[in-house]
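A lone chain, given as structure tokens: the form predicted alone.
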Amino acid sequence: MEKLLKGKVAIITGSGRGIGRATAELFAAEGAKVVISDIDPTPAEETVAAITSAGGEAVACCGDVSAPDFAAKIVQTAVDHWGALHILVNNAGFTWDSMIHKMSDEQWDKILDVHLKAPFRIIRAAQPYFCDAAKKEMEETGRATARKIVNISSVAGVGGNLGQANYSSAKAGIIGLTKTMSKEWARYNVQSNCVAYGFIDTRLTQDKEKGIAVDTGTEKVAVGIPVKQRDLFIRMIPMGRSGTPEEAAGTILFFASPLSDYVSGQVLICGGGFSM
């Protein structure tokens, strides 16, 4: 059976860990050719090590996404490499909670920028190899080829979390961007949907006392759940239990490949049936 994404191009921003290196090495193992970002290098460069040792084809981009030159610098990493670019997945973020009150500009525009403004310039960055590239191809074959754009939401951006106002907002803000963009290039051949997780097992969900924090471009940020909210969370979820990186990568995957060509504008909640 010939692989999902032969012959593609991905950007996956967020890369180095967790949800976004899943979906970088399933994407790798489905022939696709993967830009791999992440403030840090180091987990980069890892997961470019892994997928280059497993015979796929990877490319580090590093740096901060909210920064203002960051949109052109991923993109321009694709097409130097690679000559072309298909998919698009706005994954990188994280979580720096307060409740609103104790909520400082600061935290609201930090997670703003990163979560909606990010998604909004590299989506932006890559219209001359989404748009142009799809009128060159219509002019020539009378077709062009499907590409894509998933953007990562969250339940909290469907319905709202306590002590969340700034990601709650932003992961709303990034669902009415993904159905915008589902009708501003639809005439393109490009399909644009969003995932919307719930628990996922990944650093932001481990146990708060473990202290792992996340560097935010200009501080570090501590991450993490109380363990009796943590343990609450996950009585909630009809499964039972948390979510792998790898079970959420499938449903990127589902909306990157030909099987959702005919898809678009779409929130797909992946939640181990928990809905809001």
Ligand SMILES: NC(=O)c1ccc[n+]([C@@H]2O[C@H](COP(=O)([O-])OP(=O)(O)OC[C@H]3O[C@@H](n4cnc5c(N)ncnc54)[C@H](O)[C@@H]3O)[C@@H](O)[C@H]2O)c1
Second form
Amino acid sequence: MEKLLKGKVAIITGSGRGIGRATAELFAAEGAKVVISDIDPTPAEETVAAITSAGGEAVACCGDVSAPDFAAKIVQTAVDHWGALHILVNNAGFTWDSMIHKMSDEQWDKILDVHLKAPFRIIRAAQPYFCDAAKKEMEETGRATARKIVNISSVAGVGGNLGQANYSSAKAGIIGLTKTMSKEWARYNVQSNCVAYGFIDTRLTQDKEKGIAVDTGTEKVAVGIPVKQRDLFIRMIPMGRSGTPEEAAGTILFFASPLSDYVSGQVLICGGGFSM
Ligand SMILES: NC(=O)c1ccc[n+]([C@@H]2O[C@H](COP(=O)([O-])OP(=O)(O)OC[C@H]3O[C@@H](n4cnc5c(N)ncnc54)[C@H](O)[C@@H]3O)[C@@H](O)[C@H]2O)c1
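Switching conditions: you have the form predicted alone, so give me the form predicted in complex with this ligand.
Everything in the complex follows now, all chains and molecules, and the chain you saw is the first one.
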């Protein structure tokens, strides 16, 4: 059987670790050429090395997705290396939680910038390689190649979550952006879908006491979940366990592949049976 992403060029933000990295490795194994991107260069380079040593093709483009010039830079990296862009996965992100009365403007803005404004800017920068390229193909062959936007949301974006006014709002907003793109670019054969994760084992869901911190540019913010809350969340999952990054990547592959060529504007909850 032919590989699902043979010859496709994909951008995956936040692919140095966690769900993004597992997705990058899966895409590469399925024949895609992948732009690996992360704010932290070391894990991004490690992902590139893992893919290339397994016989795949990958290149790194590092930086903060919320920087104003980042969108142009990452799209250009794909085009400079491989002359095209077919798949965009907006995955990069982190959490910066507190109850609303303690949440600063900076906390709100940063999380909205990373999880919503950055995907908006990257989608906008990809327009020539999604829509103009499709127009040209339609003129030449009568049909455009399917192109894919996969945005990453959360059950917090679907149902809200205590202490996550900023994150829940951003993850709800990305659903609106996903659905809008499924309408605006449908005529160019672009499918735009969203995966909303429940509880996937990454550093964002590890025990907070492990002390893993993300540098926001102005301060170091501890990520993770207090152990009691973590245990409670896991008990609420019908399958009784958290998901692995590899299981999470499978849902992104579905939306990036021809298996979903007639599916657009959808939100798929990947949450071990958790539904809302
Ligand atoms: N893990 C879960 O249970 C879960 C649940 C719902 C949604 N999500 C979402 O899944 C996505 C991936 O998260 P993960 O769990 O794999 O976390 P992770 O921390 O393992 O991976 C996220 C990667 O994004 C990078 N990143 C963070 N901020 C960035 C920025 N400003 N610019 C560029 N790169 C940046 C990090 O350095 C990291 O390597 C996120 O959007 C997250 O909100 C995760």
